[in-house]
Structures are given as C-alpha cells and as structure tokens.
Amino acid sequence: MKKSILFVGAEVMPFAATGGLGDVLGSLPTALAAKGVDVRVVMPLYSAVGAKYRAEMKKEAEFDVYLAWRRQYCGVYSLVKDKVTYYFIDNEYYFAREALYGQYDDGERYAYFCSAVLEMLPQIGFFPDILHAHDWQAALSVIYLRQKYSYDARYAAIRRVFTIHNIEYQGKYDFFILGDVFALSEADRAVVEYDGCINLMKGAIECAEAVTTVSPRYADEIMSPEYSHGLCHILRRYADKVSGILNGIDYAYYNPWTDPVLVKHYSPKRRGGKDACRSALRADLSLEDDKNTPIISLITRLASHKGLDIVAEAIRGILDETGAQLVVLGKGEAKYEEFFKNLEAERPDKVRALITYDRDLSRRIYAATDIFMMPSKSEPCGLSQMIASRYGAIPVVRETGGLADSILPYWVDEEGEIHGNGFTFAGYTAGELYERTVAAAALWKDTEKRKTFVEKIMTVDFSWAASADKYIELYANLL
C-alpha cells in the first residue's frame, strides 16, 4: 500500500519561514515524495506568501470552522511543487499579519489552524495514513485528532506523529482559556496539564503514537533537566515512543555548483570559485583581500543559547592569534547586536557585523567562509554546520545535539589519513572554543592539508536521503 502523509506545520520554505522548521518542512516532504510516498503539507496562508505562489494556487474548499463560541471562515488553497501537494489555510483575520509569530493571540491563531486542518480533510476528500505535526503550533492537531475526532471512523485510522524541533517553545497557557480558546473540555484537562498550566507540547507528546526529535543526540539530551526545559518527566514516561532522526539540508537549494547568488560556482574537485566568492565578499564589505588570511564567520540568531557569551569572551584572542577576519550575520538580543557592532568599530579592518536576516547574503558568506563557528550551548539539530560544510567552510562546533551527530572531530592517524569533518569541543568554555578555532586556522594555513580536508568535508552526505528512509521506516512500523 502506498503510504500517505500529511505534514502540519506553521512555516514552510519557500512560501513563508523564519528558520530551521521552515527549511525542514520545505525539504523533507520532497525527499519522501522522491521515494514514492504520497506527501502533502498544510500551513497557514500568511500575508508573507508571495504573489508568485498565490498565482499558482487553486481553491479547493470553503467552509466555516467552529472554535468554542467562534465561527470563522476558512478557505483552502493548493499547489503542487516537486511532486508534493501543499495546502494553505486562508483566514485573513488570523494570518494577514506582519510577522508569522509573536502575536498576542498566537494560541487562538494556531488552535484555529489545527481545527481547520482536521475539518479540511472531508472537504478535500483526503484522509492520510499518517498525520505528522511539527512543534507546538501544530500540537493541537494531534490532540484534537485523538480527543475530539477519534469517534469518527474516517479519522480513527489516522496514525499520529509529533516532532519536537525546539523544546524551549512549548505553547504554555493559563487554564482559564482551556474551553474559551482551545475548545477543550474538563475531560481533556489531564491531557494538556503540566506543571500547573496548559502545555500544548506535553499534550501532543501524550497523544502521539510516535514522537521524534531532529537528531539522535537531542533525543537523549531532552531526557535530562538540563536540556528539556521542564519536559523531561513526561518524555521519560513515554521514552519508548521517542526517537531522534537527524535533519538534512536541501541539496538543490544549497549547492555551490549551481547557487545563483554566487559570483563563481565551485565543487569539491574544482574549488577555484571559492576564492572568487571570498574576494567578492571582501570587496563588498571593504575588507582587505589577502589570500593568506582566513575568514571566520558566524551566521546565527544572536541568542544566548547559540554560545555567544563564550564567543564574546574568546573572539579577540582568536583574531589576534590567527590574524583572521570575522563576518557576523544575524539578528537577536540587543546585547549581542551591540557587542558585534562595537567589535567592528574597535577593529574596522578585521570585523563586519551585519545585523540583519538575509538568506541570499547568508549563502554568499558561507561560500566566502574558511572557518565557521557554531559553539551552541544547546542545538536540537542545526543546519548551519551542514550548509557551511557543503560550501567548503571548516566547522568548529560544540559537541551537543545535532552538532555532535553531524560533525566528527578532526584527527590524523599514523598513516597520515585524515579522519573527521570538523573541529569539536565538549566543554562549554571560551578556552576550548579558542583552542579549537586556532587549530582549525592552523590547518587552513597548511595549503596541502586544507586541500585534502576541505574536499573531504564538502563530500560528506548531509542530504535528506538517509533520513527520509528512517521516516519511512517509522511510518511503516506505525501502520
């Protein structure tokens, strides 16, 4: 039997996205479809979805969604891309906003979205074998499916999968809105109750038949208080249904041989284009173009858990020791934005702080980068280290979450064979970040070793192929 999967998520590339969740929902379905799976994806029709894609959509249905005392319009639009059918839930009251998230009524918006997803199924004549929901915004689709729709034979056969992309954001609310906003009864209270409040992620963990995280290491880490943001107790209770599958990256989108934003293309065997990309970025940023000086980069959300406190402590010593230039791209906490802007003012010949979010610029920086730093305190999976490797930048990462699963430490055996695909460190200290980054720079300055190592890291397979097979196995086991 050909399996059918419905992905439910709050953001999907290339339609509307803010980060890694959108990347995954934009690329994993394509990888599954390439293996013969009937994959469909549903997301809100935000105002951010561009006219190009709206012009390709066709209207599938129009109906009312009831959420507690509310009666709201719902339109369903669809388009097909790379053998995947995408559905868009249209309601301008909830989704015609300037930002995807951070609204005062996010709980109500995503409760409506999850209700609309389930009400959509008979309207479009599609009941999937698997409903696969992602992160807290989609958690209620799993909860509703079990708690409110299981009496209906059409829904009862649908298996439920929930993926935790970032456990820090759980969908916590006061019980005052249990019925008024979430349309749940007192009989449902125990399902969503955790630590004295409504916790939508906890409810999805309880209601799902399989729970996945985005890397095997992260699946282990969130069983401990240090990484679970309070959810370790419920995860331990349901440990038998929790597993980790490492994310991949979209090899068609992140490809230095075809990337349209690069001034010159290159590949593992033909890397001359990387020198051209480095020179072009330096020209744009008014940095000296010295072939013996490496570029170190940080492309990240400027947040504490990304390891920026130890970067701030170590970076001056790293720049002094290596002579490297530093390029930072990202937005976030004001203290880190100010730190990097001040560092640029202090070292105008060596540092550029680009306080923005720009996907095209990020790929130009990856292509110009020689050493990529990602010293996260916690990292569920991380895609940046994979993208950096794909573009020939040597990763320096802390051994946590998906960073530990994807980047193995560099070492050379007695025969001179190189092992690993990056420089890693275990302790969360500025000293270890300094030592490993300096070691990476020393390797880079050894032309012969650099040639061999960069070719090696560029050929590591971070595509979705292997991970897609693991998801197919998971779905098959449920069915």
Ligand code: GLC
Second form
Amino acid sequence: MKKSILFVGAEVMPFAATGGLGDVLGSLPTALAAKGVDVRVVMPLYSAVGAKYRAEMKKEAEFDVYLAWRRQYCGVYSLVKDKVTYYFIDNEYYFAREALYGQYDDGERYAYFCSAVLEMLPQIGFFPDILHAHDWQAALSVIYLRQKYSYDARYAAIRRVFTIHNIEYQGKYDFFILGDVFALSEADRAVVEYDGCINLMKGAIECAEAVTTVSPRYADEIMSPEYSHGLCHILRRYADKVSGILNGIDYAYYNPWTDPVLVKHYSPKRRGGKDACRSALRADLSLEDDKNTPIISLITRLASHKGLDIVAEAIRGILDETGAQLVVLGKGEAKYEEFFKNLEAERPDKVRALITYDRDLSRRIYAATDIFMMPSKSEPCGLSQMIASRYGAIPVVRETGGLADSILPYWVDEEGEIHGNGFTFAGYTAGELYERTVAAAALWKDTEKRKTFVEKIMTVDFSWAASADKYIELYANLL
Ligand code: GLC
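Taking the form predicted on its own as the starting point, write out the structure of the form predicted together with this ligand.
Now the complete complex, all chains and molecules, led by this one.
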C-alpha cells in the first residue's frame, strides 16, 4: 500500500514564509515524494501568496466551517509542484492580513485553519494515512482529530504526528476562550491544560502518537528545564514517543553551482567564483576589497536566543584582532537592530548592518562569507549553518541542538588529517566565541589550510536524503 501523508503547517516555502519552518515544509515533502510517498501539504492562503502561484491554482471545494458559534467561509485551492500537492485554505477575513503572524486573533485564526483542514478531507475525497502537524499553529489539527473526530472511522484511522520546530512558541491562552474560540468542551480541558492555562503545543504532545523535533540533540535538551520553556515535565512523561530527526536543506535551491543570484558560480573543487562573489558584495556595500581580509557574517532573526548578547560583547575584539569585515543581515528586536546600526556608524569602513529579511540577498552574502557566526543560546536545528557550509563559509557555532549535531569541531590529528567541519564551543560566553572566531580566521588566513578545509566543509552532506528515510521509517512504524 502506498502511504499518504498530509503535512499541516502555517508557512511553506516558496508560497509564504518567515523562517526555518517554511524552509522545512517547502523541502521535506519534495524529498519524501521523490522516494515514492504520496505527500500533500496544507497551509493558509495568506495575502502574501503571490499571483504567480494563484494563477496555477485549481479550486477544489467550497464549504462552511463551524467554529463554536461562528460560521465561516472556506475555499480550498490546490496546485502540484515537484510531485507534491499543496492545498491552500482560503478565507480573507482570517488570512488577508499584513503579516503571517503576530495578529491579535492568532488563536482564532489557527483554530479556524485546523478545523478547516479536517473539514476539507471529505470535501476533497482524501483521507491521509498520517496527519503530520508542525508547530503550535497546527497543534489543534492533532487535538481535534483525536478529541472531536474519532467517532468517525475515516478519521479514526488517521495516525497523528506532531513536530516541534521551536518549543519557545507554544500557543498559550486563557481558559475563558476554551469553548468560545477553540470550540473545545470541558471534557477536553485536561488535554490542553498546562500550568493553569491552555497550551496548544502541550495538547498536541498529548494527542499525537509520535512527537518529533528537528535534531537528536534538541530532543534530549527539551527534556530539561533549561531548554524546554516549561514543557519538560510533559515531554518526560511521554519520552518514549519523542524523537529527534535532523533537518536537511533544499539542495536544488541552495546550490552555489547554479544559484541564479550569484555573479559567478562555484563548487567544492572549483571555488574561484567565491572570490568573485565576495568582491561583488563588497562593491555593492562599498567595502574595501582586500583579498587578505575575511568577511564574517551573521544572517539571522535578531532574537535573543540567537546568541546576540555574546556577539555584542565579543564583536569589537574580534574585528580588532582579525581585521575582518562584518556583514549582518536580519531584523528583529529593536535593541539588536540598534546595536548593529550603531556598530556600523562607529566602524563605517568595516561593518554593514542590513536590517531586513531578504532571501536572495542572504544567498549572495553566504557566497561572499568566509566565516559564519551562529552562537545560538538554543537552536532546535538551524539551517543557516548548513547553507553557510554549502556556500563555503566556515561555521563558528555554539554546541547546542542541531548546531551540535551538524557541525563537528575542527582538529588535526598526528598524521595531519583534518577532522570536523567548523569551529565550536560549549559555554555560552563571549570569551569562547571570541577565541573560536579568531581561530577560524587564523585558519582562513593560511591559504593552504583554507583550501583543504573549505573544500571539505562544502562536501558534507546536508541534503534531505538521509533524514527523509528516517521519517519514512517513523511513518511505517505507526502504520
Ligand atoms: C525553527 C527553529 C530552527 C529550525 C527550524 C526548522 O525555526 O528555530 O532551529 O531549523 O525551525 O525546523
């Protein structure tokens, strides 16, 4: 029997996305489909979904969704891309908004979305073998499936998987909206209750038959109070259904040999194009183009768990010691945006702070980068260190979550053989970040060592090939 999987999530590349979740939902399904799995994905039809994709969509169904006392229109559109069928839930009241998230009624918007997903199944005549929901916005699809739909054999047969991409965002609400917004009854209260409030992620952990997270190390870390943002108690109770599978990146998209935004292409063996990319970025940013000066970059959401406090503490010393230039790309918390803008004003010949989210620009920066800094305090998986590696930028990372699972420390054995694929440190301290970044810059300045090492890091396999098999195994075990 051919297995069928329905992914449920709030953002999917290339249709609408703000971060790593979108990358994964845009690439894992393709990898599974390439291995013969029938994978379909469902997401909201935000206004951000471009006209180009809308033009390709076909209308599948139209019906009403009832959410407590509400009755709301639902349109279902679909398109097929690389053997994956994508469904889009259309409701302009909920999804024609400025931004994907951060709206006052996010709880209601995603409750509607999750109800619509389950109501869609008989309408489109497709009941998957597995419903695989991602992060808190999709948590209610798993909760509803078990709590509200299991009387119907067609739904009861669907196995339930929930993936935590970031445990920090749990979907917490006051109990007074249990019935009114989430359309759950008193009988469901215990399922979603945690620490005196409604916690949707907790409810999904309870209702899913398998809970995964995006790296093995993070699966261990979230069992402890330090990393779990309060959820370790429930995770420990269900420890035997929790596992970690490392993400991959989209190898067709993140490829310096074919990437259309680069001025020149390059590969592990033919890396000349990387110098051209570095020079081109410097010309664009009006930075001096000296071939003995490395570019250090930070490409990240400017959020505190990305380790920006220790960057702020260490960066002046790093720039003084290495003579490097620094390019920062990202937006987020005001205090970090200001910090980097001030640093640029203070060192206009060395620092550029690009306070924006721009995917094309990010790949031009990866290609120009020599040393990529990612000292996260916590990191469920992290994709940037993998992209950086593929683009030949030496990663300097803190040993946490997926960073620890993907980047192994550089060292040279007695025979002169090089081990590892980056520079890593364990403690969350500015001192360690400083020391490892300076060490990475020293290696980079030694052109012989640079040649071998950069070639090595570019060939580490971060594609989905291996991890897709792990998901297939997980699905097979559930069926
Ligand atoms: C979240 C996590 C990040 C992970 C991504 C995809 O954005 O913070 O570490 O790589 O999800 O799973």
